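Here we start with a single chain on its own, the form predicted alone, put down as structure tokens.
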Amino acid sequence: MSVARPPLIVAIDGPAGAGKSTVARALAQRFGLLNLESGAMYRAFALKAIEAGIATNDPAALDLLAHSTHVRLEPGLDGNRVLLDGLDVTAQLRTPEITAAASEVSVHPPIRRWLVGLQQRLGAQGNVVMEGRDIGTVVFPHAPVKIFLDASPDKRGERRYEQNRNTAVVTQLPVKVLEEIRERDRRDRTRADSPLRPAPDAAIIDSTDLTLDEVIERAAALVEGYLGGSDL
């Protein structure tokens, strides 16, 4: 007897400046998903920290600052607006200050179990993508599509000073990208709670010598394996 096959969940993981939000957002298009940020989430996680005078390295105070704090992601045209405590927060979690607060937030473990709580309510029911760091690890280990992008240091900081460059975020010198792209990384890759690493079961696609499309055509490429394979 068939088995269907389980809810579509694709987990994207890997460090910063990989490409993982813009990669997550060609699939919900083209596959009709549901995008769920896990970063914008620790974004508007660390703006309210920033804005109520909370250090980022008093785990104490941020575990009691979560318990009144209400994140909620709402599908858009251009993606996905942000809603902190019902107010629209988007246009402001792309600062670097921003940046480096939900890194720093990120590393509590009360703060990652509220929001992978969270997160796993929101993509219960699949069809959805979702990016992040422990998306393939512990959010969804069971995703049926599980993809860690990867990228040269070099790369990810050129990709993130262009990205930055465009925007009306504060411009900063490229080296200094670079230098905050490997704290980011050491950061990630050394935290005693849910480090970052690709599942076992990931597929591994390296985008240092590829193209935006050259990446997004091998992530779908994996998608359409999945949607096209037989009932388990």
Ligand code: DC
Contents of the next structure:
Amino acid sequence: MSVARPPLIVAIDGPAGAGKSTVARALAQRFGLLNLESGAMYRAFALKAIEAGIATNDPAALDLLAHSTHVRLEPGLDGNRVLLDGLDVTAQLRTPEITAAASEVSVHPPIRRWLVGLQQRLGAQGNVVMEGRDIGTVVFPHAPVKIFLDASPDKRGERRYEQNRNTAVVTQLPVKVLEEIRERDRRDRTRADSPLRPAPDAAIIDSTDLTLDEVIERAAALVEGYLGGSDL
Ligand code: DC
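Starting from the form predicted alone, produce the coordinates for the form predicted together with this ligand.
Then the entire complex follows, led off by the chain already shown.
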């Protein structure tokens, strides 16, 4: 007897600069999945808080602000377009200021509850790959494919520096990039609500000494394993 398989959700978690976005994009293209970047939602809200002059360590004011904020992700082949209260803010979300503020606002439970709810609604129909910090642990704890992508801090700093340099979004010294990555890791891993950690059933891929293609092939093999192993 064939049993309906649960909707395909690929959860990719890991620290900054581990390659989550690139791997998520490759899987989305290969398997025809919607690619949803949950971090972009925290970034959009951080932008709103900064524009409203609200401190990232003021949970009550942030919670109030969240009630009048609309964040929407529009997945596309090259990444997500992010709409904040109907305006496209995609190009504004990668500055060091927003990067740090996104990590800061994300420690507050009411902000997490709100965005996790939106993420769950976005992904509920399946056929998605969603990347973030708590996708396999909190947002989709029953996702059939969970990947925790890691790499040494030095390697992640190096990659992030190259990435920034190529896009010329930010000009920062390599040492500064590494410092920010370490600080963000510390905050993302030690927050009380949904800290960054692998789900017990996640496949851990350490990309420190792997090429991008090797990482993508390993991740794709996990998806193929699921697709091949379950009834259609
Ligand atoms: O993935 P990113 O670098 O765009 O994420 C920015 C910040 O948002 C990250 O430092 C922590 C927060 N975040 C989170 O707490 N949970 C997620 N699922 C995604 C991002």
